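Below you'll find only one chain, the form predicted on its own, shown as structure tokens.
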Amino acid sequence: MREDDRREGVWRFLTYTVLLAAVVVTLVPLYWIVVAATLPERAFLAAGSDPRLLPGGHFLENLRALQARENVDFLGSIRNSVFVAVTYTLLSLVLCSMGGFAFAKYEFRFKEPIFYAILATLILPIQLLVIPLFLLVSRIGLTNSFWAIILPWAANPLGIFLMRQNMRSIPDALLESARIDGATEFQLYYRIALPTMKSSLAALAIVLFLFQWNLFLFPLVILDTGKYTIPVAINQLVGAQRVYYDQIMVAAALSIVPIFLLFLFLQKQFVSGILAGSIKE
């Protein structure tokens, strides 16, 4: 009995140690971004030899310098990113939940090959898709349009996979009972499947929002000045002869705020969704 208690204590200590290390590795870069955003550029450049652990008092000065730049509309880029990320997330949730419901609850020809073909697209790097997508959106007249960076990834393969895995837990008997009562196939999806998937949808919403919020290469290629999103706008602060580190840190710190608020808003549903997926599979 004492040997079992000792082993359990050792495993618990190792588990907490690993979790604590993961928390430190995750939070230290975020804290450093916040600290760096409050430092003058000279102090930031000297941080290698003189590390600063506490915030300074130059946040507003750095923010004013960022807003005063002519080639970067920072507030406009935030509005663009919020519009693109929110629109993409809502549209993708609808498409992914419909796709997941179809793959989980219907039988049709070539179902499994089609599903695994969709899943295989996850291995394709964005760099490989830039030129084909650019040619495609150019032919349909979406160049320099927000829809050019929303539509190509709207049916997200990871989202379809997650929705399929979670919707397989919905009892078939429940759907058959609804069909006998006269429910249409769309009502089965809208009134039965979606309400039971709230937690999973919330978790997926955060993943989709982060994907679109951080998307850089394709918006850089397809959008012109004035429609830049946050990552592209921050990239404009890297000049050929000078890098504006103080302004980059301010922009990076402020770009975290919408993600933080979204996570706080969906925190309970996000944790429940992650746990539900882990239990079912």
Second form
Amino acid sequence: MREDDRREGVWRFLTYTVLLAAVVVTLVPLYWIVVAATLPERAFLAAGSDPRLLPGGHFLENLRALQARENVDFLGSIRNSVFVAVTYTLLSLVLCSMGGFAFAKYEFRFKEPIFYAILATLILPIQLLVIPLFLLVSRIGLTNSFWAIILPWAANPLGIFLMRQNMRSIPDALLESARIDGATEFQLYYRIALPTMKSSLAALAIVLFLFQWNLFLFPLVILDTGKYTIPVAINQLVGAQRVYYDQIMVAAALSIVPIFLLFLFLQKQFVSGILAGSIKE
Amino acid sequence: MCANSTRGRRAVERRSILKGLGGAGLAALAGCIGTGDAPGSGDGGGDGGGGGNSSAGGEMAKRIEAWGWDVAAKSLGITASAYEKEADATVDVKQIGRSDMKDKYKSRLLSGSGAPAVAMMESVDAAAWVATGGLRDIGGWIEEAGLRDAFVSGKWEPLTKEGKTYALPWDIGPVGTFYRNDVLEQHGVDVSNVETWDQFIEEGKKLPDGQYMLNLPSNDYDGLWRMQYRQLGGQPFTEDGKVNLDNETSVRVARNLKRIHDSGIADDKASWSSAWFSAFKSGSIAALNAGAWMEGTLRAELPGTSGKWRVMKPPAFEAGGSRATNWGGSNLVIADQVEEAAARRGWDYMKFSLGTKEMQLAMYEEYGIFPALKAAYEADQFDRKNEFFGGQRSGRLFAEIARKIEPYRFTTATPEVTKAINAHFGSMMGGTLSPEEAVAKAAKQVADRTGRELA
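Having seen the form predicted on its own, could you give me the form predicted together with the partner chain?
Up next: the whole complex, starting with the chain shown before.
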């Protein structure tokens, strides 16, 4: 008995150590961005020889410098990013859940090959897709439009995969009895499948939102100055001969806020989604 | 090739689409159009609505877009507003970050649509951009306007390939040796009569420990090598593209850099780092070789040092030797995909901005962009006393250097040269390779990685 206790204690100690290390590794860069955003650029650049670990009072000044820049409309880019990411997430949730439902609950010809073909597109790096996508988008007249960065990934293969895996857990009998009660196929998806998938949808929403929020190369290529999203706008702060670190740090720190809010908003669903798979009946 | 040789026919083709007469001619051309432009895809600034009525030869679009970065974009803004007053057209200047603009423009060249009528291009990128096949040969227009001899001769080489010219020269970076006069005076160093590197190094040795004459940054050996190799008339590639790094001239440069390093007069701060700027601010590094554009940077970053600087021609390798070389420089290009009417407007605007003395001087005055147009050097501005250099007439000095700059060939393999020189010169400075070996290894590495032959 005591032997077991001790072993458990050692395990717990190891677990906490690893978790603590992970927390530090995750939080330190985040903390450093926030600190750096409040320091004058010189203090930030001197951090190697003269570390400053506490926030300074320079935040508003850095923010003002950022807003005064003529080639970067920072607030505008946040608006653009929020619009694009929210629209994309909602649209993609609908498409992925519909796709996942079809793959999980219907039988049709070539179902498996189609599904694996969709999965296979996951290995294509974005760099490879930029030119073909640009051609496609420009030929349908969507250059410099937000739809150009929303539509190509709307049916996200990862999302379809996750939804399919989750929707397989919906009992067939449940759908069958609803059918007998006269529900249409759309009602099965909308009334039965979706409500049971709330937590998975929340988790997927975060993944999709982050994916779109962080997208850089394609928006850079396809959008013009006034329509830049956050990552593209931040990159404008790298000048030919100077990098404006103070302004980059302010922009980076502020660009985390919407993601943070989204997490808070979806946290309950998200956590229950993680726990959902952990307990067996 | 295909894209270039059919431009005329493509313009005809576009018109026929617009007139609804497409059909037969199209099919014959289809094989060649490939990645060409989709009908009606002259978006992103190219078309301006002029494409539809370009049946007459000289029709020009009403509105075009021009892309550039930093102060270059701002100076295009100056010429654009002047142009708009003279011509009944709008030039929309878009300021985009440097590396972003390169990514963006190159993908638009490759995809064949969405490029602006006019864009800036650094000479160092010329070979890579031309290789996309997406730039327009404007050689005919240049001849027609009689502009070929109007620019310093060293400018054309990278912009020309197989008899075609893909850009109009804009600015250059005649190299000067900038130095902190106050610091040198304080230590009894006098460079006013220095003509050669030998003399320069000897003067530098008079400085006390911890006080350096120059900087040799390990991240930029290639920049220093290129500057001196060009000064000696060296070409990194032969005309047919062979790697030409391993020769007596190149070894001479390597020996010179090694000698500067071994003499102890040079520090090794990473260039453009904040430590580098502080060293020039405090004067712990007293001199640097850089393009004329450096004045603007020093002025902006170290305003407190105004009046303490002087500039001289870079030291020669031997008495009476060349003291002219270049660092940097840009041009304006037109993409091949741009509609005929927009391209004509673009050329008209380029000619106005870069081919006239007034506009080049306006950009020089405001942003220190040093013109490649020879006529500009005759202006009074170049004789004006410059407060930043303690009243020295620096403009005239750079203008003198500018006329004597040797041409230099950049290719698509230029980035490999940068890597190879930095790697092997690092070993040379550390003493593991001799200058001869370093140069030979760099040449071999470039040849191996790019599949080119050694000259």
